[in-house]
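The chain below stands alone, shown as structure tokens; this is the form predicted on its own.
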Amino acid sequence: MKNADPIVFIVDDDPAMRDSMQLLVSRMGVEVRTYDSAESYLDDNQPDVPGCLLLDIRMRGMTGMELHETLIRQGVRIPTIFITGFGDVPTAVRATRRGAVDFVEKPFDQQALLQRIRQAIEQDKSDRESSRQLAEFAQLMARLSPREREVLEFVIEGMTSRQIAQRLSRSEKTVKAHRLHMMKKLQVHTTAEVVRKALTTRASQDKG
């Protein structure tokens, strides 16, 4: 799904609002899919499809907030924009703290909503690309030999080749050779790059 076109998903149990938003968003030239309930969206949920989610906060059955929480538990990170009534604003604010990208109040400014959707799609594109790069780097790390992984750990700690050699009771020349092989396998060119990518990859795996 790396090159898949984005889709805007609209979940709202009000037919008039759902049709109105579909007509508005379709002007952007993107595909739009609509659902009349949180349950119907979950039945059709495709986490690998890029885009964003427009979600009514109050619906019969599973509410928008409950759907958002369900997606979080499932590890689905689609950018979500809540559509709220005046009394729902405090709830929507809590949702943004839980990962929703934004919320808009009814009646909403159409151009402002379209701009937020564009931003959400761009965010999703960026997040997916970052995730792809992290996954590729994790695969490269998995191919390191035990000694190369050991050297990587010391590099992350900020140790020089001489210090690593002393810790491993090896010659500095040998450590430099392991370090060079490790850098080549990880396809990096500087110490700063390997440290940054290794730490970012681990942080992502810990969150997952």
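Rigid core here is just the name for the largest C-alpha set that superposes within 1.5 Å across the two forms. It should be emphasised that the depicted structure is a prediction, and the values quoted were computed from it without experimental measurement. Residue numbers count along the first chain shown, from 1. What changes on going to the form predicted together with its partner chain:
Core-superposed comparison between the two forms: the Cα of D56 travels less than 2 Å. Superposition on the rigid core between the two forms places the CA atom of Q139 less than 2 Å from its counterpart.
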Second form
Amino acid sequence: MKNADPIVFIVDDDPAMRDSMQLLVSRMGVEVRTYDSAESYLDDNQPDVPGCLLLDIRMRGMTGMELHETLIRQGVRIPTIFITGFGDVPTAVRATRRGAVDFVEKPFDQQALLQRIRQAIEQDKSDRESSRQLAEFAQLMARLSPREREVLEFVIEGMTSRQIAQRLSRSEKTVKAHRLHMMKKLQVHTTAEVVRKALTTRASQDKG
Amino acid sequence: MVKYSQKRWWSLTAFAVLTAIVFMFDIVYTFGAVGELLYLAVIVSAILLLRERDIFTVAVICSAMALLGGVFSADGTDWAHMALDRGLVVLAIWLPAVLVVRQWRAEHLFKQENAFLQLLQRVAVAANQAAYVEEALHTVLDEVCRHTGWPVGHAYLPADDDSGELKPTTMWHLDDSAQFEAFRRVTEATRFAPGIGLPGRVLVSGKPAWIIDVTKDPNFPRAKLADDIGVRAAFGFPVLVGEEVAAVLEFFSTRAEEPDESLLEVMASVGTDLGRVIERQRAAQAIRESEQQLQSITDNTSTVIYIKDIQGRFLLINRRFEEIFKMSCEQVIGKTNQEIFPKELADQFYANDRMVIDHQGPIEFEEVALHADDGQLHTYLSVKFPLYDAQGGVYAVCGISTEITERKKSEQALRDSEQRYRALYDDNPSMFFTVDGEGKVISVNRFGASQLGYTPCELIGESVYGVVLEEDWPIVRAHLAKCIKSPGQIDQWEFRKVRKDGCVIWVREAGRAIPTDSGESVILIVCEDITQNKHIEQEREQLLVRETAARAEAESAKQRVVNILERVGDAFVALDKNWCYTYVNEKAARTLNRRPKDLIGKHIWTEFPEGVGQPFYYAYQSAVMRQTAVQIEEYYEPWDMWFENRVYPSDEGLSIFFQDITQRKKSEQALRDSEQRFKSLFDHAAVGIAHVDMDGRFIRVNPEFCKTLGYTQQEMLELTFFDVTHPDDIATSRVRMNKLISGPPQTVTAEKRYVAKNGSVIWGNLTTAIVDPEGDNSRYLVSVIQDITERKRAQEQARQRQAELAHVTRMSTIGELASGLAHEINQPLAAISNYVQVCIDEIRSDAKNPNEMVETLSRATAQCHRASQIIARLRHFIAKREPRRDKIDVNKLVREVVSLVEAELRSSKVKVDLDLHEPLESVHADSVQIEQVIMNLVKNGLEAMDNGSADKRRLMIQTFPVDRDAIKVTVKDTGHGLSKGEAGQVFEPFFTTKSEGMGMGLSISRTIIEAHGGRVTGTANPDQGATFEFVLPTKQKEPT
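The form predicted on its own done, now the form predicted together with its partner chain:
So here's everything in the complex, that chain up top.
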């Protein structure tokens, strides 16, 4: 999984655009898959590899924006670059707020586009990596005992061991022992690290 | 009678006394036979002294006395002796008396017979010798008076009126006029009704009548009118013509006398004889009169009259015939047509004559005859009819030919003048003057001036009286004044003019006053030289003077006269010296609306008092006073009619031929009016009028046409119709002209361009027809040209405005489509950019693959092409250019429009179905405008579907042929449709259901389609949405 080659998906109903984009993007040395409509893209089984989606906003049938919304609804996270024409900029801006990576306005600077594709792929890779780590941390957290999870909550709130002990009406030592077990189970070494990871994981869980 | 009776009484008494004395002597003295012998002496003296009856009276007395004396005598003893004696005496008394009386009677009868015979003979001779009835009556009066020894004879004639009375005459036999003066006076003053007086009694009975003593007769009115009329006995007898009493002759004696029956018998036969004479003379007189009239008419009439027998030989010709063919009567009579006329004319006449003989009735022909005087062919209207002999067979053909050349010519001249008004004034061989009321010449045409030996300049501004003979100044002055007084009326007059060289010419002028702008009237005068006519008139006059009494002719002539008088073209009346009608022919009677017999003998001015003071009145007076023939054509106001009169004075009075020429005058007037109208029309028409000959040269142009094109009339007339036609229109003009010349008669209307003198283009609406006024192929074109430059300009402006508006709305449409279009263009641009980048990368890389690069670049080129097509489509749609018509393929335009809205279709998720009929006939239209219409309908459909459900948005565009020569384009959407109210309004300007947009799209579409001769409609679909459609004709409209 880690070593899987990235794929660039191009969805455009204009054959010339599809063709030229494929030529251009494939020169980056990545695999390119093209689709002539949003529907055909959705119908295809997507491999779980890093990549990015180049999406034309205006298309017959389902538009790029609708496809994007569908993907978000389905929880598919793929960096998406909207290719916009004249007058579609406001739509594209709205799209980025929803999590699209970027948009380019036709005609565009190919180098910049390729750069963004590269960035998108990199980001996808890192996203995929961080989400993998978050998933692992979440699994570790699941192994915590209720008391350890309670202690983790107070740690995240920034309480010291003594404050926690007072809250729980336990001895400071007991609290420290829970805290140590919790740190061990979560395979972290510092309080800061456990707080960051816990918050990140919780944020991604809230979102998902 | 008293005297006579007394005398008789005395003589009888004397004889009675003598007889008594003899008786006494006889009985006193006895001398035997002596006494008896005395009786013989008495009877002898009675025979010598007394008349027949009285002799017998005396004889009776003597016989009685002698016998009585025998009784009383002395020697009365011897009775036998005495009886013998007395018997012998009585015998002696009676014997001589009877013998003498018988002898006397025989002698008397013989004498009487003799005298009667002589009388009858004399009467017969006198009557036969008498030229007139009056003369015969006179002779009879004289003869009867001589025969009877009566001193007075007088004739009564029936009165001319219808009273049936007898009127006295001045025919008298008077032995002593002084003695019977009173009676003559009384008689000449007395008329008798039938049964009244002696003549009245004779008139009623038709038999002779005797009055013993008029003073004692109760039915003799004249006796009471004077103290002593000096006459006593009277007898009268009728002159009988058949049953009719033609006269009553009466004779008077100074003594009362017993009726003499034998005399009356003789008188009756005298009357009958005289009647026959009168009858014969009347007939002869009638023939003579009608002969004279015939001759007078045939010779004076302007018509040509001739009679030919059935072999075609001339039997009679009139003087007009002699004049026009320059042949005398002697040369012509007995000849045939062929002998005196050229063959062609002779054949014509012969054929017509034959036709009349075969037809056995009158026929009218139009014939031509060659005049010897001018060598010209003249046209005649001939009425020919057969003449019948006593057995009813046709023996001759009579022809009456009236010349109609002049009429035709004058009509022709008027028509010509109507058509050639321009030339009329200057070059027409008539003299034209315009003068003011004072007689100052305002203008004169060249011909008019030259006829008088002047140039126009010499006359203009001068008084017209300078060329009028001084004696005729009053005539001219009077007529000019008359013209001014009644403007518009035509007045004619004749007078003499003096040429510059001093020659005097006769002219006839026709003038009419016309008001001018300044309020003053000017008089237009047409003047005609009639010197020649005047000469002819004078000659004719002389001929008329030389005219002698007419020839005698047979009874058949009478029929001829009647025929001719009935048919002669002219009305004819004859007047005597006292202005009384002596003859009125049928035609005249009809014209005068009276019966001839009502007019005969009547005074013309009593019968027609309204005529006094009229021009004819003066003409007749002048003819009588100057003893010259007068010809006059004048208006007769009382009847509102025109007459042409020819008046010939003669010894008997006047012969007047006249014709009702009202019709002709009216038609002349109508022609003149029409000429005037034409002139005004031509000169003042607000449209251009041009007459063009077959080669395109202008014959006449009116001022308006000249003004329109900026040329003077003179310049125009040197140009041809093609010189002023716009070069681009010359070809079509030629085609049009050829069509007019060679095609059926027609009027052609067209719009075409002219080039004015200053080079500007004038649009004209031209209406042209070909006319052939003479009917002889001297055809020309009449063109009426209306300057429609302004209209064209306005139309052009309207068209431009519409084009501008269309352009503005197209721009607005494009504005609405802008983002979609930009996208459409960016699409290929982006692709190109990609391809180029790929190539650049390829070049920069180490492993170059030229084949791949070529492939990539050719793909880029394809996209360039695609982009340029979009631009071209856009440019076509927003082009601002002059509208023009080409053959266009509507299917192609539909596809273009769909391309232009491609982006919109995509963004609004509309599915478009095209159902285009292939091949579709092309239409002649402006492609940009039709594309705009399709665009408007498509956009309208797309916008209608904005709010509907996305998966139902369908736009169906169809094209298909309709009605054989049109195509239809329908755009059907599934939008919100049209409400009933909207369907009527959608094509109105500024109607819109949307928040944005001007609402001009459909309005412009309708303007465009209607300008192309099509129509556009919008209707709601039964299920959903609306359908907009338009129809365009495929047939190219005639270029106008």
